[in-house]
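Shown next as structure tokens: one chain only, the form predicted alone.
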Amino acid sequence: MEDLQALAKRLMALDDKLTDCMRCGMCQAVCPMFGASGMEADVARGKLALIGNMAHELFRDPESLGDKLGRCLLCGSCQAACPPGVKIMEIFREAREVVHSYLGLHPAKKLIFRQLLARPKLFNAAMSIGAPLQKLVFRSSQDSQGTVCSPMLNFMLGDRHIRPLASQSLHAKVGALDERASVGQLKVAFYPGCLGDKMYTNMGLACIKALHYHKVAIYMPSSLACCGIPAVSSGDGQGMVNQLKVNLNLLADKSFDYLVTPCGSCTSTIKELWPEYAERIDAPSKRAAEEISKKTMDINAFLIDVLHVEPKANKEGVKVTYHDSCHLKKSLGVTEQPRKLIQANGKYTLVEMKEADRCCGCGGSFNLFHYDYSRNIGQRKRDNVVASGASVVSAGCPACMMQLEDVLSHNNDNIQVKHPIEIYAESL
């Protein structure tokens, strides 16, 4: 009875959030999923209508409901374009959690989100074992991206070309950092994110190099957990809470001026979602999460807005174009800072691509369960990158970097993918 009452309350709360939708269709023009499928059910307007009838759908066919809600990248394009400002992403996250709490989370997801990603030492150990063993199942894609593929695993992974695990993780290379700040010196908590620690280690090293160059002290424990966005996107609020507890334990009582990350998804999750989910733990955790949220910045914004790194004019350098990651631009409003950071390296010339802020098609777990649509959306991004004439494409989120590497590799494009911080660090 208590479970039914809790479900009823959550459904009523969702109904209250739906009332502002005018069914105007502005979301249709910007939705990457609709652009790929052409189906009204894939537009935010269609999903909101589905959620409006959620109680009936939940009891009639919950599996189908979950599948329909999963056909969304959670890129936030619809919310950014919504005239009445409906909190569409909040509604979608809550709806997914309702469905999966009713159905029960898949055992594999429960193991990953509530155990593996919430136990950093176990996760680190698993990845360190997996790094040398990956050569047994993956082979080089023979491209300029340095990606690998695995035909024998296509039934599970699709025909993906992906960045291999780093032979040595970032935390293994540099160890745990807790540097002492001199008088007048800033100290930051550096949150590299899972991909920054275990795959894009050059990006993480570039961040550390840039911070040290500007005499910023760093606090980076070796046992940070995942930020929680994969669990949230999959409708697992408890998995998010488990991971959040680990991170708050490492960050809550530490003294630092800012928390900086090179991942747009991590940054938006820490700023916007940690306080919300910390409320499920207890009042002290919520206060701690709110304090951390106030201090959290994207690494590009930190270098430009706080450290005042200046761009340089150069019309004859290596051409680089920039992709606006969805969470970075649409959630955080960070758009000019990465461009200025790229321009701070006088050896590069920034050229704009068409539809720079259109989703690349990754969408985290969306890429795993709807790879055909992900590739379709990514191809449009690839075409815009190539049309720009750039030999380098930059993005402020490693998940977007993975997607760009995949689509560029499949098209045999000789275009490098770099984070803005990597480009900037080259000049130091």
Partner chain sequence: MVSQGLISDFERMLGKENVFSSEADLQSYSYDSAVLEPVIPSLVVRPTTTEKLGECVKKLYDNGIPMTVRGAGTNLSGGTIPDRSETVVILTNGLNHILEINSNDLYAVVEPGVITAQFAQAVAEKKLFYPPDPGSQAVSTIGGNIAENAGGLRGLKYGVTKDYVMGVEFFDATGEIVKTGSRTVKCVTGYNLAGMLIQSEGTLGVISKAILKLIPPPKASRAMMAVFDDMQNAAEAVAGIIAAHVLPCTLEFLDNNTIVRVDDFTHSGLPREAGAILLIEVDGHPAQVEDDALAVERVLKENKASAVHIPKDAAEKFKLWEARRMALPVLARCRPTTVLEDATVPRSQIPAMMKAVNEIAAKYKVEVGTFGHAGDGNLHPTFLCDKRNKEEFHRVEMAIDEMFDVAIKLQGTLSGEHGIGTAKSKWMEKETSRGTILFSQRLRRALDPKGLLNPTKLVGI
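For comparison with the form predicted alone, would you give the structure of this protein in the form predicted together with the partner chain?
If you are looking for partners or other molecules, they are not here, because only the chain is given.
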């Protein structure tokens, strides 16, 4: 009982932020989870009410609060549309951490976040051993997206159609990069993200190709750790801090003009969360994280806003439709740049789909624990993609790309998934 009081007390720190919710319910219009389940406890208003009730000791079931908090993609759609501007994402992140520190983190998660993802060399080694072995358990889904599936691992992976691990990761292919910038030349730290390094290596190569084409020098160490968003989403602040320490060691003292990533989720995590969590390390780390945060940019925005790549008009090209990744649009406000970058390849014609900025349903670890809902949400996105008549769908975040491939593959759609940078790099 005393424990529960302590839990309530920690949640009471959120009371001022929670009180801002006026219970108008407008979050229902944009919440992908509510769209799929229609349950009030799944929408921000319901979750905020439950957190508040637990803080005020009117609700005494932390386990089911943890479950409810987990039924959320952290896509930020509710916050972007919230009339009174409640800081919903901050509340959810903090509440997840408080509740999971009470319940204890799942041992598997603890192992992954605190050990594996914070030890890039170990993670890299595990993945490079895994890559050749996957042929034994996976088989091709026989689709246009090139995914694989595994009836053998159905108990673990469900009926997922996923992109296989690259036979060689990006850093193994190109090695660690630390190019010298001559006078007047820009230098960027390139952060490919875990998926960009290990699954979507072609996308990573496209980034390097485009940066080199524009004569930008690249710094890419081979042992970058995860950005930390999976740990934060699971309420593991310590896991995030462990990973952040590794990354700051590699980035803090380096000289570069921008840090560029092809992943909307990594970009928003580095920009918005690194300074916040670096505060838990020490003051110099916080300063370093703030400096890096200021220099961090999405690669689409970098190419359009800094390098001034120009779109070309073509009404007759291959039809491509663009999906607004939540972290790109709702956290970073990047909407026009990826569209312009796609149109910089004159062979393509951009067509808009309906609800382009509605969440695709991936949500990182949400997909692991709620695959049925994830697929349900993804199906709505897939229907909009198909209705657009495009033969390619583009997204600026590998997690969205993975989700799009899964739903398109399951529907046997002949539609390819590409990052805007891949489309642009084709023209170089």
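For the two forms, the rigid core is made up of the largest set of C-alpha atoms that agree within 1.5 Å on superposition. It should be emphasised that the depicted structure is a prediction, and the values quoted were computed from it without experimental measurement. Positions refer to the first chain, counted from 1.
For H410, a C-alpha deviation below 2 angstroms is recorded between these two forms after rigid-core alignment.
On core superposition, R10 has its C-alpha offset by 2.7 angstrom between these two forms.
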